[in-house]
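First, one chain by itself in structure tokens, the form predicted on its own.
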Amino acid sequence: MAVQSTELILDELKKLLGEERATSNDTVRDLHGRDESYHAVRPADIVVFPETTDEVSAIVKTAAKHKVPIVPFGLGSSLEGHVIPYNGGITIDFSLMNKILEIREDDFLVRVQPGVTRTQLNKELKKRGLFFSVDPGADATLGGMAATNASGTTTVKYGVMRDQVRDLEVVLADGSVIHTGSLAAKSASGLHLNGLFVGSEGTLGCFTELTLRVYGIPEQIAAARASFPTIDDAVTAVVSIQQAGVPISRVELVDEPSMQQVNRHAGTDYPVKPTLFLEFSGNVAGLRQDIEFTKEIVSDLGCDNLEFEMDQEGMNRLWEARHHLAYSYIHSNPGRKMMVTDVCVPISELAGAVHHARETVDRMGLIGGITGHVGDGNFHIILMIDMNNPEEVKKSEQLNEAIVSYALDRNGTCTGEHGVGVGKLKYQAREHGAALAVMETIKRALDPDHLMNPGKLFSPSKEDA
């Protein structure tokens, strides 16, 4: 925005929110011009910190009046540039809208503001014997998780973020407020607006309240680590476990180079082989039966090292190795930037996709390891890139192209959980075909001036080009 326009809009917002909650401070602007991705930084023009839905509505109306963009911001933990305000405008930071508004224990529902984090919610739910299931690894805000349809390690049992959302309160591009659902467990009435808005990445509106499904804490939990001669054996084991009806809670695949990285970082001596990290939950009797059944399945498929952990300390130690994998790569490669690929394929195609990914990384001479939510076909390459080396940056982009192409050729998707943002924009037409035009029609209907997080999920309109 022009300096004069910025000052005019900032004055209006300060009258609305006060001097402290509307700012163009350089440090604050810079913090809101980046996320956890490798994408270029672009400082925000103005940053505001609302506390209520009415304030969000008023902010959006101000933006609509001046025809300036709106970018919703949670914690900035996104991985595809979702919150970077490349077109400038007003960034709405939801950190002050962080209240747990209602816990409906009998309905297994909670109502929260968008700035509530996953850890914050689970800390409160634990007092009631409940928990929220989606675990993307990062302690992201629930609003941000809904915006990107986050998932993670527990998807194999509980589903993705879209499966947990019962209702959303949304401020639309004109400042009006709607609800997308109800408290009912099911409905045959109207279009499924929850499904439309979850995963919309701030391009259709701003979430100001979320009603989410929660679950009872299992009576007993067990974790396991199983190593296999080949990735094919590991993937086959997972398919066999699922076919046998074992209600596995988490199942993560880590390849050999990443197991080496785990051992270096955590001081462990795990076998350097394709490894599954698993978690089971349920009542004591049922869990014992699931464990014995799993032992039989993996032993028939060449598992040469299987260890179970039943106590909390042991389970924490085992899962820390998986959860801290990305950070171990970062710490071991100072001066390099982490780039994480993200595709999802049918499970029957997963072993081939991982082989292809590993061969491509090695052929290009890049530093990286592979990990994946093998129970749902979603996997990642953790790449450490020297951003000052143009050739290496180009290779990383070529690698990403190759991984995405492999997935799309097998009727997979360019992103299993990280979202589109700006990083996956160029694949939307190939993945969705004629359906993309339907999505763009919905975008134009709800946001005719293309002000809601422009340039993310949808390519900029001709008018904005």
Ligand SMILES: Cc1cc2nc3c(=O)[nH]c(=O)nc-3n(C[C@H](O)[C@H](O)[C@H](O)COP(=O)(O)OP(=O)(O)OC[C@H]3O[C@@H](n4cnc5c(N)ncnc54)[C@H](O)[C@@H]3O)c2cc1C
Given for the second form:
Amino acid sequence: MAVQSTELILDELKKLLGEERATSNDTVRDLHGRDESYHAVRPADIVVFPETTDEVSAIVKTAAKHKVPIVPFGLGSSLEGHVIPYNGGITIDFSLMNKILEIREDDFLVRVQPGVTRTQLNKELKKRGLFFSVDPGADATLGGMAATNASGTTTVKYGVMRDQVRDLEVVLADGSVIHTGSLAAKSASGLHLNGLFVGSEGTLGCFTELTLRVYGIPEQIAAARASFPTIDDAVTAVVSIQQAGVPISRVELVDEPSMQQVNRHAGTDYPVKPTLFLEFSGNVAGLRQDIEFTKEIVSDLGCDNLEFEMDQEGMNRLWEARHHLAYSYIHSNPGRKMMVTDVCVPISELAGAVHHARETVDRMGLIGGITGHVGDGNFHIILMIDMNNPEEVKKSEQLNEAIVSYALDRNGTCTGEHGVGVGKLKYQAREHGAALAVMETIKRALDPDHLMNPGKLFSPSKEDA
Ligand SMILES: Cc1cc2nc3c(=O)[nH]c(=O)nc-3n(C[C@H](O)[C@H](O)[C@H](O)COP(=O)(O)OP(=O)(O)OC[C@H]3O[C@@H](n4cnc5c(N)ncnc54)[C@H](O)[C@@H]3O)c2cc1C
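Alongside the form predicted on its own that was just displayed, please also present the structure of the form predicted together with this ligand.
Shown next: the complete complex, the earlier chain at its head.
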């Protein structure tokens, strides 16, 4: 944005929000010009911190009047450049819209502002014997999680973010406010706007309130760790457990290099072998049966080390070790940037896909560990790249392309959960074919000036380029 128009718009926004909540301070701009990935940094022009839906609407109207972009910002934990304001404009940071507005225990619903984080919500829900299921590891905001259709370790049982959203309050590109759903558990009325807006990455509007499903905390939970001779055995075990109808609530694969990383970071001495981290939940009698059945299945597949954690402290230790894996790679590789692949394939193709991924990483001589929410067919290669080494950057991009190609050839997707942002734009035409034009038509109808998070999810318009 030209300096003159930045000053003019900042002035208007300060009148709206006060001196403190509209800023072009360099540190704040810089913090809002990056995510957790390898994508190039670009400081924000102006950052605003609204507290109400009316304020968000007024900010969006200001942007529309001056024809400058809006970039919604939750916590900035996304991995494909989603929040980086490559076209400048106004970044809306939702951190002050962080109130839990209503807990409807009898309906198993909560109404929250978008800046509430998932751990903040779970802390409050726990007091009432409830929990919110989606767990992407990072302590992301619920607005950001809805905008990326986040999922994670618990998806195998409870589903993705899209399955949890009952209603969204959305400020559209012209500043008007709509609701996309209702409190009803089901509806045959109208098009499914919840489904449309969830996963829209800030490109169709700003979420200012979310109504979400919550669940009762199960009577009993047990966590386990099972190591296998090969990755193929571990993946086959997951498929067999699911085929046997065991209702596991989490099942995560961690390969050998990543187990080394876990041990180094968490101070554990788990066997350095392809490993499954599992969780079972339910009533005591059912759980006992599930565990016995699982023991039989994994031992048939060569599992020589199955360890259970039944007490809360042990379970926390196990899941923290898994959840901190990406950060442990970051801490162990100072100066390098993280690139995470994120394909999802039909479960019958999973063993082949993971095998292909490991072979390709090794052949290319890159530093990378495989981990994944294998119960859903979704897995990641965590690569640590030296961005000052053009050959390594090129190889990493080639690897990402090879992994995506393999998944698309098998009718999978280029991103199971991280989203498109700028990193997965180039695969959209191949993945969606003629359906991409339908998506672009919707985008044009809702945001004709292409101001909502331009250049993300949809290719830049000619004016942006
Ligand atoms: C170590 C690590 C592990 C991760 N593991 C997972 C994982 O297992 N599963 C997973 O799904 N993701 C994972 N992620 C990615 C990330 O945590 C998710 O994408 C998360 O949902 C982003 O939430 P956020 O609050 O940080 O949003 P941001 O990064 O701030 O924003 C993400 C997107 O949402 C939009 N947005 C934010 N708030 C709003 C709003 N109120 N209205 C409209 N649009 C909005 C932004 O414009 C942007 O496009 C991981 C990230 C890290 C760093």
